[in-house]
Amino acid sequence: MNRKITLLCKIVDNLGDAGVSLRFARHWVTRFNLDEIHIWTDDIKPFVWLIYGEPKADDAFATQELSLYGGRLQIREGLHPDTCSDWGDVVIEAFGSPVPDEWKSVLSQRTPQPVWVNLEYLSAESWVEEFHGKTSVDPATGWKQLFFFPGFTEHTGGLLGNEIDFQSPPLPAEKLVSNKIFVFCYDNAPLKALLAQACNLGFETNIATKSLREEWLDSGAKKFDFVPQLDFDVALLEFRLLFVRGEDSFVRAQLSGLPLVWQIYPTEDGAHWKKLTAFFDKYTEALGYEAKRALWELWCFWNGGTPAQEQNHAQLSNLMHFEAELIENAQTWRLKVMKNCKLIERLEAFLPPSG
């Protein structure tokens, strides 16, 4: 049969949630050309940005529905389908976007029952391997839910790789001498301090933002115009160092083979620090002690973990002393990541066959 997949995406991290959901759907309909995916979201604007880039997106913001791949990928504004026929054979809760209780009762009575998947956030924490692929039965309806955890090992759900028609190439030698830094960050990042450090080193900082502040311009910052998602991987290769956030740009940075600094989405209880540390430990396993320490100091500074009185205002300068080692580490890590870009195949193994 041709599978119809319903993916629920409630926007929390703006381009992060939308970015992963859209990339997942694109990979899926490309890999399985008889299937269709319908994304339901409470905010379609991030999807518009990702599909059209900037400035074309501004002309399309009034839309409430987007259609790609001959209609096999549709994105609709709404928390969930309102009619039974709009729910698919597979229902995916992306990042905790819940199926309403009233629909759980209806869908659980279908024969066969839809496959119910909870697509979790990406994590390098060790406990992910234990819970990946496990199921839980909803006590009210008896409907079984699959917990699918993306991750960095073969015992997890893996990662979303590059688009089918673009395999990330090795970094060209001439790119290593670029003086451009890419920055995509949350509002709480110490951007002003970073700009000052970058300016002192003669770096040009390109900020992915809708509007540049005057104080950033005074520090020599330039605006990075948002490109369509399909062009983002190639665009990153223009830079020397990548400051990325969330999840989607975070994985793209790893696949670029360039040194990166990750700003994780902060949580009120501080749990994000465990997640940040778990990835850092994996990412820097091959780095020497001094290079690892310099990188961690910059990561802590960038994630707000360095009190102002302890900031030496030279984290970036200190890190650049180890640039050759950082590039070698990033290239080695890229190869490891590419071997684990099997998220689509691993999830499909839990589903009934298509066609």
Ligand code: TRH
Contents of the next structure:
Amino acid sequence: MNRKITLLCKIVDNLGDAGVSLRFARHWVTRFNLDEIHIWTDDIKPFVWLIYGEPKADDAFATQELSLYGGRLQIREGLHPDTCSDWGDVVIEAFGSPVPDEWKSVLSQRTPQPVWVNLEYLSAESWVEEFHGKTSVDPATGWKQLFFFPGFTEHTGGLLGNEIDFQSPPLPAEKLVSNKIFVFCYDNAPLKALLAQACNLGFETNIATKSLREEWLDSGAKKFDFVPQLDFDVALLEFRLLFVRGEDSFVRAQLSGLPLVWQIYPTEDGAHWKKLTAFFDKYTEALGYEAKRALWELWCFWNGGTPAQEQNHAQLSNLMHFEAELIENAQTWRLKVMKNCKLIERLEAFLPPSG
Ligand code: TRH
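Mind pulling up the form predicted together with this ligand next to the form predicted on its own we just looked at?
Time for the whole complex; same chain goes first.
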């Protein structure tokens, strides 16, 4: 029996919801080659963008349906209650894409009930271990829901690996030769101040952000042309330092074995600081005090945590004094992370067997 999996993906903003869903689905159909995944989304454009990259995506934007891997991975826009009958043996709600209550009466008629999974956001916070793998009964349908939390330890759902996992990491000496830094950030990042610092150090800043400002290019920055997701992981290896954001590019940077600066997705209640600190503490466990402090100062500045009057505008050059230590740390961390790149296998353990 081949399994049919429905993945529901509501796009909140940006590319991460689609990015993680697409990467997950690709890994799944590659790993379990009898299974099918059907992604239902309210907006197919980020998927088109991630599959085709720039500028090819522009030609494909009119589509409402994409089919990959000989039809075993399908992505469709326009979720509707009538489609519920077509849902598979497994339904995955990505990042709390909630099924509207009015649909639940349609769903509750279905037998047998599907395995229902809530795929949550990634976090390094310690509570994740406690909640991962727990179930609860949905009052509207009476169905059991599984809460699956990706994370950085063996007692969590783990992480999605990538195609370059098992290649040797780039040698530090090669990286020191590159003067290119990669910047993929949100609009609120202090990019102008960073560019000034990077320029003083003789670095070439490559900006991957969509809304590029003329003044950035005037100060020597280059536009990073958006590459398809399948090429993204390898594209990162060209750089010396990676500024990444959200969830998926953040994990890819860790797997590259290069030093990274994470801009976390900000939440209004400020809860993101706890999440940022939880990861930072784990990530820098093996770093010396001075290097750790310099890195934290840059992360704080980049995430808007340093009041303007206290900014010394030298966070990047301070950090570069510790570059060798940072590279070593990034490579050790990469090896640790790779051990937990088992998200697909850990989720599969909760499902009925395929084949
Ligand atoms: O786009 P992001 O900021 O994603 C998000 C969203 O804000 C989301 O709402 C939030 O919930 C989540 O973060 C935590 O950043 P992320 O996760 O890194 O996703 C970007 C995707 O784009 C990722 O899959 C990598 C891909 N990408 C390419 O494929 N090619 C490129 O050239 C670039 C720059 C990115």
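Between two forms, the rigid core is defined as the largest C-alpha subset superposing within 1.5 Å. Because the structure is a prediction, the values reported are computed rather than measured. Numbering follows the first chain given and starts at 1.
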Core fit, then residue 234 C-alpha moves 2 Å or more between the two forms: no
Core-aligned, is the CA shift for residue 209 between the two forms 2 angstroms or more? yes
What's the distance in angstrom the Cα of residue 111 travels between the two forms, core superposed? 2.7
